[in-house]
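Here's a solo chain for you in structure tokens, the form predicted alone.
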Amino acid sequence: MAEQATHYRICPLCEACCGLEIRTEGAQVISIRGAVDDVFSAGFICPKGVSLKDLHEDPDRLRQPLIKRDGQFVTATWDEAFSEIERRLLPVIASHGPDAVAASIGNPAAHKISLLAYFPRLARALGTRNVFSASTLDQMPKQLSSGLMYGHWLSIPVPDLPRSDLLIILGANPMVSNGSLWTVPDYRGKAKAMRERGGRIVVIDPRRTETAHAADEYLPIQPGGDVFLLLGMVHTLFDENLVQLKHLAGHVNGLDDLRAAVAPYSPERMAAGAGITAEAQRRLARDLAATERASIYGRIGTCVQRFGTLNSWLIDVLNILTGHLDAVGGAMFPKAAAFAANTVGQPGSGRGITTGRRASRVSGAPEVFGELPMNCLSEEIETAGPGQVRALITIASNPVLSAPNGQRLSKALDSLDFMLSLDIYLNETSRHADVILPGLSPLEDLHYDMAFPQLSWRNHARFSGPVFAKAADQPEEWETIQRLAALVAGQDWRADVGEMDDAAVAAEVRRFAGAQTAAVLAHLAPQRGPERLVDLALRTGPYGDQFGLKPAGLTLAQVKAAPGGIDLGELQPRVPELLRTPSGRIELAPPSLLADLAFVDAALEQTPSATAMILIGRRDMRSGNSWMHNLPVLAKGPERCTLMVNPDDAERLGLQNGGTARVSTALGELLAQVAISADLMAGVVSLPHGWGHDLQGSRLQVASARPGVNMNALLDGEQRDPLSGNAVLSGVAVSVTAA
């Protein structure tokens, strides 16, 4: 009989990052359950965790490189694939320069340390200005506002839910997501415990979400009305003398500038745009100010709209002005054990952030966090001239489905001289590639979260190794990235990858260790790849052993020896230590944000069409990245890609539950199954993102059987928040008729 074993694994399928207990028999997974001993998730698991078995065993998952020959994909060896990349990609760079190659990285990379840690090496080797990611389809407004206020892109405060008495949730659904830019597994359990001890939760959203159903109060808001609500609340704090900076009083700049900037935006003036009465706005502000331990939290609904950066900024402003930022029970800053820039260098001040170091060639969109807006990729391929994108490398990225106007991008991809995809599936984007290099199954790969401990409800350090051995000829994903970096840099990609990694790590260590470089590298030996990077980051991090200077400090060996992770305690106040702004203070009134307020006045004057409906997105527990629709355990059950419609609107439009509606904009139309629900406010319809698996050439058997429709095909790719470059994916006017 095959040997049975039990493995600990961190789930890589959403931001909750739950610990899993996986039982195997030989090469088969026989059960997946929540790891009870996990110090962070304590046994919680959602359906996505169980689907790791389906993902590992999926016959559609790519296991060998593919090369396109005469329009058809054929399997190839790794050497054949790299030889083809060398033959096709290097001439593009030689003839047209580095900007002729673009790179796009998707959000699954955030759960793959091999990709997240090594992609910067590839980007540097390419030397291109054309770097794109899923961040400008999701979270860039919050990263930008955090960078402007606190000095770093990932200094993002999160609710201290276990010690809170009031949480106001705006445009977020953590009951389903278990946090987004807030890593909080089992939000349901934590919220229930909060309410049982007398705490209150208020949810503000155009839809009565799963989170709203379990809250104490629900307020519907006009899609896109968040900026009006937030300005009305901030105005109220000044107008009613409710501002109380408390412990932050000596750590803020720009209070008077902020007061003057919000003076024109009274709740009475904002009520129509928000769809929330002036009295309700004032009451929310008063409650936030009067509650000792409280915070307001906003997420993707506040980001994927024209005023995403203003929304993200004003949410933090409200927490600061009520004394709830960096306070127990309020919005606090995690202190990650590794990879957090706000834990290294001189504490309390820094260089801050810089944006607009370059701009996109066609639209002139500014670079933010080293990236250009994903919405700009199509035009950069289509528009002739110096710097035109002629080749593309995608890494775990599916913008044909995830970005607006994917049909335009799809056509543009067909015009490229060369395209390379690193992906586990032949999907709607990678079908355009000339070469596809497959990644590992998550169960064949080690795991350490680089980003999410910086957003976690509790400080911790966890590591999990591979459950199964990879195929002998399959390289590690970091090795693939390192080899590509060598290739585009004009080096011999056939050289020893380990030696390449040694040289890169030695150069990194030399920057801070100087004459002690050899000694530091000896401490890290014989590790290579991501394990060495994790050990280096842990040992030099805020809890680390500093290579023997703090003998009780963390090392990777210690974390590995604790299968459920190491608990590093509750969140603690971090201001001013966390700050990396040049002033050493929180910047309440960044000039670029104050300037954008002028456009709020213009938006107030806009009159919505009397006949148009407003389209918003939504999230489902069983759906995250688009490839999850190919996993049977997640795909089964009722139809999830439905057009949610309010009963009054359905009657007015002649729509029947389970019937079909035609949804259209100037870009096109789609037919969607109707789901009538009183949870949605009148005048609004809702579709989930990431569907539309009916495009010819992809190989997703389960997903294509129930393809759904792609709402992004209705969205204008030129609409974005000009500050962050984030795409407008919600609050869009559409026509809805019975089909």
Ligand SMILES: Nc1nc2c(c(=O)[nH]1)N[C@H]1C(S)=C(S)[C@@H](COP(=O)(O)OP(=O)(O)OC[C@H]3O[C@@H](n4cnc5c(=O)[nH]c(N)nc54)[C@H](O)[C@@H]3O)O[C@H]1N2
Second form
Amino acid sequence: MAEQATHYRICPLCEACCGLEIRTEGAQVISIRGAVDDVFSAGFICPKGVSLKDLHEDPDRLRQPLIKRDGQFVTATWDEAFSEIERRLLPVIASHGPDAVAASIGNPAAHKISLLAYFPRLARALGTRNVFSASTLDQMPKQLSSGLMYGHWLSIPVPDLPRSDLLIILGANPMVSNGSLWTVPDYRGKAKAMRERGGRIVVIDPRRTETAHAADEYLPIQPGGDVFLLLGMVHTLFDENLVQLKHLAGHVNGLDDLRAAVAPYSPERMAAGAGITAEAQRRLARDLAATERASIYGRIGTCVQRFGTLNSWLIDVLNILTGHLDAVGGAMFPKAAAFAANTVGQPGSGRGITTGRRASRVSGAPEVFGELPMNCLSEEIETAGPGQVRALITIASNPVLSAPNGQRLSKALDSLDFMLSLDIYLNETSRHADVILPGLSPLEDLHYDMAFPQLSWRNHARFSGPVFAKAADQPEEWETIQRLAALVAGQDWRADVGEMDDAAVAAEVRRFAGAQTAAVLAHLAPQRGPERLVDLALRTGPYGDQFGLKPAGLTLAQVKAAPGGIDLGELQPRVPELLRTPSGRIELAPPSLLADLAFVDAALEQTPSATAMILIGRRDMRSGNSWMHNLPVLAKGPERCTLMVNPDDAERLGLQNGGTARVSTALGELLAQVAISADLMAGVVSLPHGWGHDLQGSRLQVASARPGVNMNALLDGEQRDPLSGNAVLSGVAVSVTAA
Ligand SMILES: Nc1nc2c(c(=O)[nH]1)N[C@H]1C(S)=C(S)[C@@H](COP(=O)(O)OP(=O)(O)OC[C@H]3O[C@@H](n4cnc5c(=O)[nH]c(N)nc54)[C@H](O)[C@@H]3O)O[C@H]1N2
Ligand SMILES: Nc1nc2c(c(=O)[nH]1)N[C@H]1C(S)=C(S)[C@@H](COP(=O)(O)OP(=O)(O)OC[C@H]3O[C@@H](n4cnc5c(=O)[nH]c(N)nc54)[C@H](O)[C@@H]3O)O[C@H]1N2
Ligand code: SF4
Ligand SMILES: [Mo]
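Next block: the form predicted together with this ligand, after the form predicted alone:
Following is the full complex, with the preceding chain placed first.
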């Protein structure tokens, strides 16, 4: 009989980062459960966690490199694949320069230290301005507003739910998404406990979501109307003398500028645009001000809009003006054990952030956080001239489905001189590649979250090792990226990859350790790869042992020795220590944001079309963006790619429950199954994203059997928030008829 074992493993499938207990017998997974002893997630798991078994076993998951020969993919050795990349990619760089190669990095990279920690090395080696990521389909507005206000891109406050008495949720559905820019496993349980002790949750959303059903109050909002609501609320705080900075007094700049800027936006003037009465706006502002432990939290619904950055800013402004930012029970800043820029350098002030250090070639979109808007990728490939993108590297990125107008991108990808995908599937995007290099199964990979402890409901440090050994000849993804970095830099990619890593780490350590470099490296030996980076970051981090200077401090060895992780306690106030603005204060009125208000005035003048329906997005518990529909345990059950329609609209439009609707825009049309639901506000329809698995050339047996439709095929890709470059993915006018 094969040997049985129990493993601890952090789930990489969403931001909740649950600790899982995985029981195995030989090479088989017998069970996957929430790890009860996990200090952070305490036994929580969702259906996706269980699907790690299916993912590990999925026959479609790539285990060997593929090379396209005469239009057909054939399996290849790693050496053959790298030789092909060398043969095809280097001439592009040699003839057309670094900007001719673009890179697109996708959502799973945020969950994989192998990708997240090593991608910067590849980007640097490429030296291209054309770096794109899922961030501009998602949270870039929040990162920009946080950067402008607090001085770093990842200083993002999260609700301190366990100690809160009022939480206002705007454009987020944590009951289904399991939280975003807020790492909060078991939101449901935490919300229930909070309400049982007298706390209140208010949800504002165009759809009465699962989160709204488990809240005390639900308010429908006009899609895209958030900026009006938020301005009306901020206006109310000044108008009714409710501003109380409390502990933040002396730590903010720009209060008078802010007061003047919001003066024109009375709730009465905002009501029509928001679809929320002036009285309700005022009451929300008063409740927030009058409740001692409270906060407002907004997520993707507030970001994927024209005014995403203004929304993200105004949400924090509300928390600041009511004294709830950085206060117990309010919106607080986590203090991560490793990798957080807001824990390094001089506490209390810094260089702040800059944007627009370069611009995209075709549209002139400014660089934000080192990236250009994903919406610009197609035009950069299509438009001839110096700097034209002729080669693309995608890394865990599926923009053909996840970005607007994937049909246009598909055509553009076919015109490239060379395309390389680092991906575990042959799917809608990677089918366009000339070479595909697969990563490991999550069960063969180690795990340490670089990003999410900076967004977590509680401070902690956790690590998990591989459950199964990987195949001997398959590289870890950091090795693949490190080797690629050498290749594009014109170095010998056949050299020892561990030594390449040694050289890169030595250079990084030298930058802060100077003469101590050798001593620091000796402390970290013999570790390599991500483990060495984690140990370095933990030990030099805010709880670290500082290589022996603080003997009780954290090391990776200690974290490894605690299978359920190490708890680092409740969130603590961090202002001014966390600030990295040049002023050393919170910037309440960044000029670029105030300037954007002029466009709010223009938007107020617009009259909505009387006939169009407004399309919004939706997430489903059993999905993860565009790539988990191939896992049988998630794919079973009723059709989930449905068009939700309010009963009155359905009657008016002649739509039947279970019938088919034709949804169209100038760009295209699709046919979707109708699901009539009183949860949706009148005039609004909802479709999930990440579907449309019927494109030729993919290898997704399960997903292609029930492909669903791609809502992003209706979006033109020209609409974005000009400040952050984020795409508009919700609140788009469509025509809906019975089919
Ligand atoms: N099960 C599952 N979980 C996931 C994912 C998944 O695909 N499936 N994806 C993961 C990812 S990558 C992310 S970024 C997170 C996102 O996490 P959340 O932000 O919680 O995601 P959504 O469920 O899309 O919630 C967005 C809400 O905004 C609402 N909305 C749409 N338009 C507007 C608007 O104009 N104004 C307002 N106020 N609300 C609006 C929608 O109705 C929806 O309820 O989820 C993560 N978790
Ligand atoms: N209309 C609409 N569109 C949206 C959204 C929306 O709400 N509405 N949400 C947006 C959001 S929030 C996001 S984050 C983006 C996500 O969009 P993307 O960043 O494109 O991410 P996914 O769709 O999750 O696709 C992930 C890709 O990574 C591959 N992959 C999975 N695991 C691994 C691995 O371990 N290694 C490698 N190398 N590859 C792997 C998968 O096969 C897949 O090709 O979608 C956005 N698109
Ligand atoms: S909530 Fe997210 S992290 Fe937790 S088990 Fe589900 S997919 Fe994994
Ligand atoms: Mo996302």
